[in-house]
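First, one chain by itself: the form predicted on its own, in structure tokens.
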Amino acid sequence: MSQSTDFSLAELIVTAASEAWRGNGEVLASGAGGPLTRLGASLAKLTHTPELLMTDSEAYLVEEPIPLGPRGDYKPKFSGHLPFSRVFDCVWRGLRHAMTGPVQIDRWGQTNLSMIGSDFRKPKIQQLGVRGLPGNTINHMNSMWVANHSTRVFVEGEVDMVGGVGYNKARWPAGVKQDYVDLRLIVSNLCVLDFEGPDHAIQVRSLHPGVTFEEVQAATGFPLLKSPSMKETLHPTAEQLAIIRRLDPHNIRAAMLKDNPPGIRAA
């Protein structure tokens, strides 16, 4: 199907994020990083991976993703009960893939959404807290979303507080099994990255239209690799755009990036 040329950066990101769940099978898809990641998971279910499980974000599984914002006359199509306690069953068994929005990421994929500063007892900035990152990152698939790709997010050394587990061998006690960690994609406003380099090194998988590798590297605090198959991020198709706009009838996505930039950056 042909790609479109009339789309916003937010819509490009939703489409790129949806690829994180491609081929995952019957797992719980959680777009936990905000409206764009939720739309990405929803788009994945309605296009390439229909067997994904989705919730109403309260206590039920739904047959189809629920639109963002006020629902009007829309009636969710419930298919089963999934209270919070059962979500943990999915987490512990590895039957979940979450896309979160950390405030810091380091070269090992360790993430932080807790605080900024060198002393956690007196942080410069207090964030959400560690929350579910430790258990989530050690038990099931994880991807990430970054709205402003910069060295403040992709830090030079370690993140200020390791909340999400990564591939830093120095952080693992001797003899502990490490192969449950499964980090997939990072989608930012500049590019898509993955962990498929040597020893899980982060590499650029695709560049958003009009963005160069040099720009991405300058906005990253550690060296990046180029994927052998690095390309331009695929544009959304007309079908994908129609689904995104149906799932977000109030255009909440437009407020997720400053000034709602176009998907194809001007030269």
The other form holds:
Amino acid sequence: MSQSTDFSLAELIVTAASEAWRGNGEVLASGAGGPLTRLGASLAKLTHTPELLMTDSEAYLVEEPIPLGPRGDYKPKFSGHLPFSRVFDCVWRGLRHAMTGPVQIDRWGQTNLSMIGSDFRKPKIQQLGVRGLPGNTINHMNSMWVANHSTRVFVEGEVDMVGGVGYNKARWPAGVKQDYVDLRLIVSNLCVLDFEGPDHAIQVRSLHPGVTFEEVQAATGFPLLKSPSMKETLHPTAEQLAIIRRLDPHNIRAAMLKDNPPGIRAA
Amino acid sequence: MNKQMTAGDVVAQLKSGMTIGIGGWGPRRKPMSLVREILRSDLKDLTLVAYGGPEVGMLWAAGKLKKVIYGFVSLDAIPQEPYYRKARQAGAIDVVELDEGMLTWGLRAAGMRLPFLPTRVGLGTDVMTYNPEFKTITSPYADGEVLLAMPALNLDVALIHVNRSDKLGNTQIDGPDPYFDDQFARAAEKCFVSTEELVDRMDFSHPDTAKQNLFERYLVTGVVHAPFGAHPTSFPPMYGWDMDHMKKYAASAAEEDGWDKYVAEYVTGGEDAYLEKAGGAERVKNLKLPVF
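Return one more block: the form predicted together with its partner chain, after the form predicted on its own shown previously.
Full complex below, order starting with the chain above.
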């Protein structure tokens, strides 16, 4: 499949995000970090991993990923029922891979969606709460999406409120089962990171076109490793772009990154 | 047997200091007419257990809350509940922040009259740090795994909004997701439902949809007829959330005397006046369901 050069950064990110679910088989794919992650999960199902389960983002399972936004004449066809109570059944059984959009991530992969500040009782900025992060991260595969790769998100020390668990040994009391913690990818506006360094250290897996390792490191509050196979993030193919455009007929993806930058930076 | 009562009758059975569970999920299918009746009361020091939506901010703004136990608080399209954020950032409210699954697990423990249920969820996170009363337990079997003993969330009262109920307390919920309303009902000493449609006998009127019945009538103490009682939250499949109303509510949090003005405009006059202020039955009925 030929690579295209005419694509937006958002489209590149959707393509990179879809890789998180490659080969996962029959698990629930939840693009829970906004439109780009949902497009990523949908793209995965429609290309390399058709076994994935998906929902209508409300309460029903579907075999055909649902386009974003107002649906016009499109009527989703339901294959099963997955209300929130059954989502928890799915989570606790470990049959899910979610991609969320936390507000902070630390070097151990711990994530925060709760609050910013040093005092939990009086946050500087209140966020949503831990939501499902504790249950997701201790039970099944997880990936993350970061729209603005910066030291505010990739913090130097621990995140302000650990909602999602990671590989910080100090956080794990003896006897607590860590076997199901399985952090996969972090997709940002600059690069793709993984946890495949020594002791799950975070490393740069690929750099988006025109981005340097030094630029990513400068925007990250902790030292990064380079993957031995570090390369440029794969460009979306014409087939992938056609699917993304069909799944996002209102071009919601264009509003997900400031100024909707092109996928290949202008020199 | 006739469990029909008014919202005023329900609130008369509540006492300051009680722990109250509220069904629904964020800005979806909340028993808002009952919440507004609490806003009109002199109740205080309540502990609220919820997948939180506008009821959290409203009850806090009205000075009714001592504590909130929640998995999240959000208005979905308005991610941050405005008064809840204000309360948190002022350090003005006592909270127990839980994983969403931990909350239902605590309700299940209460519903089964158990002191706790074991789970892995929450271990390794700051949920343990900020809730030091949570204890772990070691599996007595060969695995010896250390688990969190999620304590029961025993409710004095649960408040739930349903599509229809009969006067005996048989209820039906039509929306695609029943959320955890059945668990709230089971965890409570008393459960009061508000209902869009009230019939004498479900078996006479709606026997074909009996599968929409999610909890038994012995759990239901009282039934309040409250058409459009979920407004401004969504009520699938009948009506969507009222985002214009919620935007106005959210904006009031940043205005001087904003809450007092909101109360004067929408709450004080009672539910008939509320519906008129919300644009009337015809408008609410036609509010579009959200597309996710």
